[in-house]
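Starting off, we have a lone chain in the form predicted alone, written out as structure tokens.
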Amino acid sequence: MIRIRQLKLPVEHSREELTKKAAKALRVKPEDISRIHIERQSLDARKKPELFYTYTVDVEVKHETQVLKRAAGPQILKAPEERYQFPQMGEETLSHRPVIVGMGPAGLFCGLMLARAGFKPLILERGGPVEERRVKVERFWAGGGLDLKSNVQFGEGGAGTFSDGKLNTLVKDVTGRNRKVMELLVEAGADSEILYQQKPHIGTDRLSQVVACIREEILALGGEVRFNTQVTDFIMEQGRITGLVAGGTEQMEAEAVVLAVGHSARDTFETLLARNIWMEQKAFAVGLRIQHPQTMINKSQYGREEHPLLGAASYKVTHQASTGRGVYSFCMCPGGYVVNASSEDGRLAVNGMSNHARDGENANSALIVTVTPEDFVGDSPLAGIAFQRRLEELAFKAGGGRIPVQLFCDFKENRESRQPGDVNPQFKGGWQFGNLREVLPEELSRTLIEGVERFDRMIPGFGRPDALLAGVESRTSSPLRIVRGESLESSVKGCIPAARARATREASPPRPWTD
């Protein structure tokens, strides 16, 4: 096939228009073209309100060879292909079946891609399968109590079962793993125009109905997951992982375990300190929600208040503020809520969610300022998670148990609000006014007042005196990481950090695990 990039056409072009524009561009009738697939769509908005799309597509055309000569240049080239290739089989034969711990995007993907080579995993999940958990989720949401095993953190699909499902990595696909990725999302029921989309997302209603579908492939492959089953400690004999405890009495043996526990397993964490496994600080961020009316966003986006093709807008802002930290949105939300997304007692954490329509009135993102080990108390690797505590309960004692909001003008004059301005509030669970400023550290404060002045530079009506802040978001990334070496195996062998850690090189994974 031959690949072509930078082609224009206005949103509202048809199919027959495309194939017209590349054939074109190679200099043959269209009927030249027996095929096209769109391998890359970006929207340019440069001259708004006329709105383009730029295309990367490769094309089957007839005596390809001879066209490809004639029109090759920096634009046209013959199409690489690019397919993720499992890694080699070791030599080493497992005596028990590989444990994954943990069942959000890291597990899930993880369990799939192993069931599929043949190694029959189990996997443990601490909260309830995804049917089950939204039940609770929307319970909670409603005023009701919050389960500690079972909640927007924990469960089936992770995390990122109730937020906006986007599909986002800043990760170079040198080995098609990315592209991988999402064709798995296709075929377990994802749209496939998320294998083509700048800014791809799946949405929080389909994307339980894709999380149960991969487990369901699991399960017909000879897989095993438990549900409502945490691990609470782990086996270690010279150096080296040979089983784990589950539920605090169930012994189990493995001698490879996947640690795929997600940002907000505190106790695990605790738990495998003990166990002198190797972690240390990083930095992370946290900060607050900001809503917007979507129409707001639309203008500035798209220079216009609707568009009928392109649906909600979104946005990404970021600036190196005065006090040297850098602030930016993160996890935006177009048409969506800002959700409760507490899983302790006593502390209450924000996230944001939309659906596959992304028809919400309001548009939300977080908006978050770096911290480092610096921010921390002292040199424990559980530090961070303690900076994020101390967060959390602050943001629980400003709502009294609800989502504490504040008016950004009130914010700027560290007051509570009295009544929401021309923006109507959107949330998941229970909100009431509170004085954000009592949650966050002074500077970050002001950072975020900072970062907001100057997004509306860029966003006309971005520092609108109405606009709404939610808190806390503290749960962006892990605040410590589970440090790996070359085999990717942590300090403990056959023990595998599922996160981005320390690596030179890719290990080879033993042979799959037989009855």
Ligand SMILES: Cc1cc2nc3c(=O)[nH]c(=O)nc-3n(C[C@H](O)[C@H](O)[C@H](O)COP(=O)(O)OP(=O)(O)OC[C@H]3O[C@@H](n4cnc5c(N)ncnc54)[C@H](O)[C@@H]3O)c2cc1C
The other form holds:
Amino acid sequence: MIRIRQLKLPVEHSREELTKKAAKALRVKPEDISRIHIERQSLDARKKPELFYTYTVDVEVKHETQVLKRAAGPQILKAPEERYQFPQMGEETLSHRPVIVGMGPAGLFCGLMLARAGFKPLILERGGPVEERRVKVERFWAGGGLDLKSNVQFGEGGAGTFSDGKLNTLVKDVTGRNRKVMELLVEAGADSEILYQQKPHIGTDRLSQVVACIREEILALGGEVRFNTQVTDFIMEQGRITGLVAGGTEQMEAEAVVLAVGHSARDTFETLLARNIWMEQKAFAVGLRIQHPQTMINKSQYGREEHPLLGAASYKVTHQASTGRGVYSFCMCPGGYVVNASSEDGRLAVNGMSNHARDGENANSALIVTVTPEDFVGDSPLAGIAFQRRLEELAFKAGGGRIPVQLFCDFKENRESRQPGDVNPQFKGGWQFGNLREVLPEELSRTLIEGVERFDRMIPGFGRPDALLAGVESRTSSPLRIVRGESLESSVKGCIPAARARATREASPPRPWTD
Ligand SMILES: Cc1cc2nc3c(=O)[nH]c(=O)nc-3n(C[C@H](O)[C@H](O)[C@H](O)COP(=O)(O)OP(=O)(O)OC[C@H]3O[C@@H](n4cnc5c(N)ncnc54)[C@H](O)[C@@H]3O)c2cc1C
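Could you drop in the structure for the form predicted together with the ligand? We only have the form predicted alone so far.
Zooming out: every chain and molecule, the one shown earlier first.
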């Protein structure tokens, strides 16, 4: 295959026009191209309202070697082979099957890959299956009580199930793993465009079906999933994990345990600390969600309020504030909703989600500011959690148990809002006006105000008086790090935290467990 980069076409074009453009670049006839595979498609809006797609394509063509020799250049090269390779099997045979704690994206994909490799993993998930969880979350948003085991953070599919399902990542794809995840999602029912779109997304409505499909494959391959099963303790002997306790009483033997508990399993982190697993404080970010009419964002990004082919537009903004802190948009949800994403009684956290069609009235994003261990009280690895909890308690209080909301003009003036302006509130979960200045530390509030005013110069209307703020956005990433070594294990042998790669190479897993 030959890779061609930087093929530019107006967004309204046919597949034939793309083939013709590729043929022209290679100086061959369109009929000589037998297959064209889109590797990447990105939007070029620099000349809006004229909009273009820029493509990277891999092309199968007659007489490939000669064509490549003739046409090769910076934008035309041999297509690289980027196949993900499952790590080589190790030497030891496991006497127990691997256990995965948590069935969010990390646990789900770990379970699927291990099941496909013949390991028949056991997955323990504190929440319910996705179908049951959906019902509980909808009930909570409608005003029912919070279920501490199945909510927006916990349950099959993890925190991302009620999300925008954005799939872009800043993690470089050195081993082809990112691509592999996309392929697995397509196999499980996601649209194949996610394989090449610059900003792929699935949407809450589709994600739950995809998650259930992956679970079914794990089961069909001999894996086991136990829902409503919380791991409450870890049994260790001489620096190695030997078992787990589930639900406070049930003991099970284990020698390879993947900790895929996500960033909100605060009770589990407390247990891990009590068991002397090495953890450390880390920086993360907190802030507020902001809502604007989607048509306003479209106008700024596309040069018009609606675009039938492109759908709802997104944005990314960042600013270094005079307070010395950076403020930036995060987890932008075009055509989406701000949701109550709480997981503890008396504490309130928000996040954003959208459906596949991204057809909600508003755009929302988190506007967040980095906080570091210097902002926390004390040296405990759990100090970041205490910081989050404090903000979530204040948010709960500010909204009387509902999502606290404030117009941007009132946030600036440190006063409660009385009624919405032209931005029509789009929430999942009850909301009421509250003063968000009482939730965030003053320095963070000032940083956010400066950020919004700066972003108004990039996106006209961003700082409009009636832009709707809601809080608190506190679960942006983990507030602590479980330290891992070169083998990807924690300080306790056999206990492997799933997280963004820190160690540099893939470890060799042991050979499959057999019964
Ligand atoms: C509303 C919302 C929208 C989001 N939108 C996006 C988005 O569009 N794109 C994106 O990339 N990211 C998004 N995120 C973030 C994303 O969800 C997380 O980065 C991702 O879920 C992390 O995956 P994980 O598997 O590491 O952990 P999690 O998804 O947190 O999963 C951990 C799982 O472990 C379980 N668990 C915890 N402790 C135990 C225990 N002791 N025993 C048994 N089970 C346990 C939990 O119930 C949970 O299901 C969003 C998050 C939220 C809340």
